[in-house]
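Next up: a single chain in structure tokens, the form predicted on its own.
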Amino acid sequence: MKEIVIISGKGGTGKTSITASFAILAGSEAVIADCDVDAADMHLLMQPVIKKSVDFYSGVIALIDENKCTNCGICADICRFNAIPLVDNQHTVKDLDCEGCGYCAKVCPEKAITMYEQNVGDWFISQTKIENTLVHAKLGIGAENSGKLVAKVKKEANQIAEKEDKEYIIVDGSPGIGCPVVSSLSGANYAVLVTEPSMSGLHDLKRVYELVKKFNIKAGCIINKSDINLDMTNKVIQFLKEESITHISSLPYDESFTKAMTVGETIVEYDHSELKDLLVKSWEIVKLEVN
């Protein structure tokens, strides 16, 4: 079983449409997570029927029991992210503003403060159009530990992986290097860099292919809308070069990609054209190179 994680610098790169149409390819062969929790959309795509939903809890958050709260205030004074301000002469915990460190249920002389933890979110595990299985996950609005939402889809993933025999799982990871993308590269066995022609996506590129080195993951590239800038893309296969990432492809600009979006599709499924061929080869060296 082989963990394949596709991610980008960063984001409107097209890494998720890419991502789709690898799920579509590989078929039965792979399970597939979406683990761009703070803004996942391979759903759009995948059309999945949900099978299994569960809340996902994390973190703590801080809660007042306004019958034996006396409002003195000393919570208040020590509470260094201003998070409980007084409402109404009645001191109230601001859920976004709580950091959940506790001090403020131990200095409460009533002890009217208790910590509970979070729900932060749900993850789900479904069966998409062509029967292969999506575990994916909502990141509640304004919530935080996305990487420990990470860290929970991909452990669902290899499970059913390891348990139906797998060949492959798929990973949409985050764009960007943060909490969530460093999640997703763990226990990755290959990364796929979707990048684009720009000094942006130049740069971006570089920032997350130093991240993928620190684990020590073989990685390679796919252009995408590479004729736009035909400079940038010169600099970006340059930088590939340089690194020994392999040049994966370079896939031209086409509005097809977007139409097939409109009609929830991937592009291999909507187009017959080059593109769809290009992604197909794409595919098959991928797998050959993390094989």
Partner chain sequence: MKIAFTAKGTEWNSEMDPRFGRTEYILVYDDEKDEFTSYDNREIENEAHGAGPKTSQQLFEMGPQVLITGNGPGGNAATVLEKAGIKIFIGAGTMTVKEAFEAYQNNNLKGF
Given for the second form:
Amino acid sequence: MKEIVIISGKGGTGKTSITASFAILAGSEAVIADCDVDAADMHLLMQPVIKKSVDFYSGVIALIDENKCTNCGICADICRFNAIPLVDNQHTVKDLDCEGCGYCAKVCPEKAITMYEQNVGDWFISQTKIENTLVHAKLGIGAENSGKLVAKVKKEANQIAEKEDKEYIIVDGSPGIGCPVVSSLSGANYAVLVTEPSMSGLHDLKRVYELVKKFNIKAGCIINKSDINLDMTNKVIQFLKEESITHISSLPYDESFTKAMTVGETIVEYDHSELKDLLVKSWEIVKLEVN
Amino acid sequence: MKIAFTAKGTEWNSEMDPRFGRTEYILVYDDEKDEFTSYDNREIENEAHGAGPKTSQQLFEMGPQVLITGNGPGGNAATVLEKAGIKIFIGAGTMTVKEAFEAYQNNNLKGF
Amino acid sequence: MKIAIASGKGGTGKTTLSTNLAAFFADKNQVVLADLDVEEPNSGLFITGKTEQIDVKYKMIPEWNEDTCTLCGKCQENCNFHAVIRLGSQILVFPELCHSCYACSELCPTNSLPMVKQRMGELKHIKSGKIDFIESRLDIGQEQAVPLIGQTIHYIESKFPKKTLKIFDAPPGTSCPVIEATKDVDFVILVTEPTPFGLHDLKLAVDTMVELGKPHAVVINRYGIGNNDVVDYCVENNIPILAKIPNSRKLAELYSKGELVYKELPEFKEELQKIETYILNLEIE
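How about the form predicted in complex with the partner chain, since we already have the form predicted on its own?
Next comes the full complex, this chain leading.
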């Protein structure tokens, strides 16, 4: 069983469209994990039927028991996040501002403050339109993706893949370079880096590759919209050479991606031979590289 | 010498866990006493952030000189392990604990 | 007057709109443009000018005083973020995990963890014609955007009169950094694309703005591609659509080169004019 993670530092590079195409091409050989929880869009292309839904708790926030509270104000004084203002003469925690440090609970002389786990969203096990399994999640407002949620989604996907004897786990990785990405990459066998030839695209590619390199994960790169700026595409290719990253493919700027998405399809299902061929070849290369 | 492994179980034949911070178990093998100690680290899945430092601290308490793992620790965990003077070997993520130990003895693992 | 430009997901054209709108507005008036996407600030690629000020920005973290510490371990117990750890006979602090809550420091029985300043990033103030451009950038390895965003907004508020138009290029998503960047603005413009992904992420962004009680409107980027669902959604929910920026390969090309777009594309300029008119009328209200 091999775990393949698709990442891109920057948003809007087409990462999810490419991941979903791979998910379709892999068909019954793969379990899919959507760890891009901040913009979890994969379900729009995979049209999953939810089989199991579980509340997700993460992080703690403070809660004041008004019966015990004497409004002495110590909690409000020590709170560095101004999260405990006086509302109608009662100190009240503003959930969105509370960082969950627990300092207030420790200094409250009346022991009126407890820290409780927050329900920040749900995670799901679903069956997609081609009947493979998708593990995904949805977060509430102000809730942040975390290493914990990514690890949870990946763990479920792993268990299913093991039980059903699947060859691949395809992971739509989280954006950025923080804790969720570390968790997305941790345990992966291969990383597919998706980028676009713009200054910000190259900049973010370099940043995210630092992590991949540190984790000693073999990587390949897909340059999307490659014909939009040939100079920059050459710079990307140069970077790939220097770092010995496999250049999996260059995809042209093509509105078919969007047109396919509009009808809820991936590009490999949509009628477009050139792009489809490129993605089929890309997936074959990824399979060769990972095995 | 004590050698630590990140693993999915507590035996020689258990699979290695390629992850460091969120590994399910930590196994420590003492080659002088030919003895295993293990630590159940599964509680770590409740931690939103900071899994790496927490696991490294636990590892430190167990006193190994060498750590064998899969991908290698993230930045924070690496700092702790460096301070603790623990040597790290990576690339054993898809082996069993036994295979990982043999690979280490035969110098087939990469230093971090 | 403070306007935030936000979007549910990255890559919808938020930076293109912010930079071009600021430049367009600055053809006539003073304007402040702030890139609050401190993890990946990209607006600066489009703005060149004279550096007015560079400020190093700090956060407060505990620093271990070995001489007075008794290694009691209370700090480790008091830190909910695993940012302070006792390792044998030493205390380690992980600045990027630290939320600056002061609990370890103020609850230390021997005052062995005084809070000290630690660099988290840099604020740059650039003057380019009538644009005052402010960009803050988190240092690599720093994970918490919120304090830097807060300090950047504070800098802007102390530096410019209330009535000057300020455009905030907000970070993408719906989590804490976006909330920090939008919570004190007068109006939010949400940028989206007329596609299923765009609509899905727009709904999340709208829910966030409703929760925060922020008046908001939509600008549709790449109009003409995709379908009409975003327009229908806005109409049904009485959300004004300020502009529809036509889909154009040329725009993507200019963007990839780091160029301002509106001077080359008259149809884009017309849409900016509509947004400007709307914003200026807001001010009168």
